[in-house]
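We begin with a single chain expressed as structure tokens, specifically the form predicted on its own.
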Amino acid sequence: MSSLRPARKNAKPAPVPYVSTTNACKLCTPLGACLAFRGVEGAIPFLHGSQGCATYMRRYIISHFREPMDIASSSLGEKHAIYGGGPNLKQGLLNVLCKYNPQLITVATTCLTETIGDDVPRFVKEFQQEYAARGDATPLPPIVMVSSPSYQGTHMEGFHRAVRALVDQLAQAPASTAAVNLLPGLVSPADIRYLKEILGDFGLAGIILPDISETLDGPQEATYSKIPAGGTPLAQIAAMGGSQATIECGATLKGQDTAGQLLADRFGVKLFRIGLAIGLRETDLLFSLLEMLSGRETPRSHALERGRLLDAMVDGHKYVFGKRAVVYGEEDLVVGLTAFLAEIGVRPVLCASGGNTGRLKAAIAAVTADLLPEFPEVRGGVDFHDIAEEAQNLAPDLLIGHSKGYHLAKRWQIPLIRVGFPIHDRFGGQRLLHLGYRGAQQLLDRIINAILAKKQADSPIGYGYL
């Protein structure tokens, strides 16, 4: 006789946990690793996995940056999923040497090779030994490896893992210098160029890793270069252990084993971790730090930009005050954008990210203290299905994020302010400025003009003066 109690006649079945992803609000881990590796001089990203992974990532990156993006691949097939991908990896490395003559090869793993358990460090070590035994006249460049399966994290985690791998496997302990290491995170080439300008105006020798300012937004050349000019020089990465300080940008990186933390632990380089310098207060923190490290006051040109930003915030307050916004994207970008929106009087009602570090809510609380009348909904580890369900009762006036939110903006008939990565349905995403007083000024102008354009479009008679 069964000891189980009979089910109640009208009992409802237990809800089934929702575990699928519908239109992800993140990208894959090795894609982020490839973006970071592209910011090193003379480097070629190499994916140990199927050809389809490299093809997808190349297409995705090219659509945003409008630049060629070669990603080598070990091109594994069904047979290699059973017998292992070591021989393909070694042959692929040889092919890269012959075709590209790189200064650095950067190997990122994918879901396939991580799932079958390929021992990539052993394969690479065997390749280096076999290459040395060949007696080839061409020296073998360094090979940096990173574990980056897509089922473990997002493109941002792949990006940060790749930066840490570069520092871990290339940085040394040279004589101390006055240089400052700057780890900006995944920002635009325009942002990197602006950071270089700021460091130069403070008289600081900066080592920016990665530096995609030219490799993913280069000039037109008379001849095609297989590996574009630019990127952080290998000599600078090697010298990072002797710098006076590291500035690592990422409000949600606290407690993680990052490149900045490695430099602090291994070489004693002082670490300063700040959020992305988006908006007034977060940029003030960056400039205060640079004043301390350089011993100089903020240059007048930047003080003037700050003053013009304040003036614009006063002038534009009547247009943005009380507007409700949904912000989504990479966690640290969401934190910075939320801080800026709170400063200008926009109310963030939902802050969402596909990332799931568990630090998003605390980071947003820290940057919006005393600025918001009501704390927004904060969701990590979500997709656009979740965002739509969460936001449908929040009556947003604006969406702020990358292009993948367009279908929501169209459905709700509200403006989408495109920021971050990827931007596939507009031109010039690689030249958008997000950081500093200058970036905040441009973002403020775009937000206000989107609101005004919406008001004009909704009016039955239109307005020529607002």
Given for the second form:
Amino acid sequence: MSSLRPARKNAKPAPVPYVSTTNACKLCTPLGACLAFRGVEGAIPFLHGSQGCATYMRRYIISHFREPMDIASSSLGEKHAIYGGGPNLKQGLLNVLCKYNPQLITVATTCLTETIGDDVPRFVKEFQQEYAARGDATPLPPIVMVSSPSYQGTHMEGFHRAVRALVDQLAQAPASTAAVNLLPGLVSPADIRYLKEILGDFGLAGIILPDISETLDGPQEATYSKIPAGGTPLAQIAAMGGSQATIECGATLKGQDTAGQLLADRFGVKLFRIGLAIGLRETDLLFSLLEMLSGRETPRSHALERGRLLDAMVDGHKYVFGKRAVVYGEEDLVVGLTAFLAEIGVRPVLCASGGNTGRLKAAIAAVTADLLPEFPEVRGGVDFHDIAEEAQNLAPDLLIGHSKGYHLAKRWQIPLIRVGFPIHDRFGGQRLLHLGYRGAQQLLDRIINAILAKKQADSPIGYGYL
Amino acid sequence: MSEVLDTNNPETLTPPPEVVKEELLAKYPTKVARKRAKQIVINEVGPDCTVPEIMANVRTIPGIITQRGCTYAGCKGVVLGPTRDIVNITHGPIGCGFYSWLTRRNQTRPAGPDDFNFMTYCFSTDMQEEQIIFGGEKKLRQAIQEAYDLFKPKAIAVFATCPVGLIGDDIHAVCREMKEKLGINIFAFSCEGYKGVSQSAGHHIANNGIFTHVVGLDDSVNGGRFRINLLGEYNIGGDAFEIERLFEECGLNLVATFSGNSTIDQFANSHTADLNLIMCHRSINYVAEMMETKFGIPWIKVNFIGAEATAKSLRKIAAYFDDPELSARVEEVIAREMPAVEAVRAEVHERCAGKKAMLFVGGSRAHHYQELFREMGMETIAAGYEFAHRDDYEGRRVLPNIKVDADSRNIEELHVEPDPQRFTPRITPEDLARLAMGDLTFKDYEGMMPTMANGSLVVDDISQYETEKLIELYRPDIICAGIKEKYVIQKSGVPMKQLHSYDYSGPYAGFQGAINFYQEIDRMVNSKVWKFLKAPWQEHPELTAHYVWE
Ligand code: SF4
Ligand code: SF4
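For comparison with the form predicted on its own, provide the form predicted in complex with its partner chain.
Up next: the whole complex, starting with the chain shown before.
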């Protein structure tokens, strides 16, 4: 049973190249698609497959956001798995239409329907024709489709594919505007609210896609609405082709056929790719871009926030300097966090992700280039078993990532600073701020306080002045 | 929707059930409405406890947003999930395994630091495109080998997710082969999510698998005079711990629990018990039936949810063993526990009596928890299961009349015969008849509906939309359901208690559990938070002016 106990530092077993996955550090593709779709105004996410997938993903998303999350399903059974899921898909679409009256239905596939090779575009087309033939008074809302088998990639591939599908199937070539498209990636509702504030302060008309700031973090109200308010309006998505520029966030998206790329190729919208704006320098990049696009200087309130962040970095340096951190989660998030840790003097020793784009290492090298005396271990496509094996000889002081790393934190008796998704063992994951000067400030405070709390707890004396 | 949060006017009248039913169906397309009409029933308990027929365990209508899960969830998540020392490998893409990674919050208590506990682990073959195209048996074989090398466990179980059946992997053959090779118990479940209509199919498949591969492997009788198994108790929130405590104090010997706080060795030995107690009839009655046929162990239905129900269940067990010493101890325990329960009950009763509850959950809890509400003086105005069958609603008496549809036929019924060596009737036919004259009925479950008031509404496999509609029409004081419904209900201004995961509290079973539940529900239905919904400046702008100007 020794393998369940923390291994001693010098007893490193030869790493085994496992083919199985033990305690995954990724979620499945359609979940990412559903999250993205939830950020569109009036949309109902719909999964084509067995109902279990929809139920599982709903319960998972809900446990993080503590908000309603409806995902419809075509509820295929054995018969449909053999003869095809077309009839169920059509019936399901009709029922969603009757009860929700949505502005948009977004269909993602699952492993089942991908394995049997259902032709979703054809089914949807037939459905649209059949519906038109009924002569119903209610017009059919648009239906956006995305292929998202989870035997290809992770929830992040699902997320980006869904965003691309929205733009691909909804954006038109309207008149040019001064608007800026902002594709923020998978960040928290609090992050999106903050991004909106920043755009507003620059006087920029922004189109943020997806916008989960209200749909997945809504207020308590007197009456419940079946489809939550908020989300990117359809008209705005349609107008994205006319925007002056697109800012697409995600350090590992380089060279990929993303929504931003599509807008550039099809409509000639200038594409700026940056990483997630986490930490000082990645945020500086975003603000320089916004200065350029708006023709304005960074508003004083934000410059002040930057100044305070720097001030705190100076004040806090003595607490964090040289601490060794393991960072894990989605690749783009890991890149941003690593950049930030390097800036504040923490030494990232292992940067790991369940995602496996093959672009993680280069992205980390780019953001840490002149800051780190020693390049961290970078591992893509790993699970928590690999992370544990890798990390136990690296003597980490800190873990930074989502709730699934808790077992390692417990095993090694070190703090876990919870960021990203999913967070289901702490309250308020949907309100965590990661981005910008303000997000960096909060992350810094949390990291330092976690270190102080551990120091205090470990001391038998009970020092109260740290 | 109307204002449900009007706290100035809590005494709203409940509309008649016929009206409610009509409203629920109004928005559906005709065909859908016709089907749902059979799954929404107005309760009416006739003489001899007969109730109206309800349609249950039928396929969910696509697009309706059900709360149901899949066969895999019922098999791996529900029944096998709570056993701590089997390494469970999900054979499929990553999502299914990830989402069932201890999400049901079953608790367990390893015997010591060297006892296995794999419940915090999530093993998956993490299928990739290559396996979808060329088959996944090779990867599965290697995953089993890796799990073995890593942990040297006593047993490994393999669970199929949707793609597995479609690409034609023979997981049972792989398991047989690896069992031979590694010399530990390795077995598989063909629980692809698309089989059956809900997690219920998965329960059945799990029952079959444990019975075939584990039950009966260890014949040693390890002492104790009153040997029992507890079936269908999954130790959410520590319920099984509380029940175990009571058993111990009464002097009962628990051989195995299926499957809260359990180990595989307990299953292997469970056929040596003398009585099977069924908590959740839906998920586990198959094993009880098969154990009775093969080994001669009778089963009775018990319920440890509710203080009265707990006392009653303990007395039933005592009656079965018919031992004066045991009966005396049981009475002693009840007498010792009840005063504390009664004190809290009386206190919350004052604040909760007359309030209305709705329960839509699971395959037994929607029934069991009505007991607790009754003890608090609260009324259950509507209830339903997510994945139960007709017998769980109407009682086992309807079993002969249940039509077996294609979906149910899909799930194998094991053919079981009395074991030539090990079948021993535990009780003489005379004793059986005598006990049946008393309060003890064997092989029976009365079902939920006969215990509910006339005119209450029973809804099978309720949809999100129907839940919203019911809130609007009934304005209940509390709803019990699962996490998927939780925030919809709370956003409608109604307190919501999760009865799958217990909102991360509990236990609610037994006497101590009843106290916990009374206090919890009292806190929820008498919460003041809803009063603050409107800020003073929204509600009385003139007052604000007053503050500002004077
Ligand atoms: S089958 Fe695929 S889509 Fe469904 S839960 Fe599993 S991994 Fe996700
Ligand atoms: S793929 Fe199948 S087994 Fe997996 S969650 Fe979906 S329905 Fe269940």
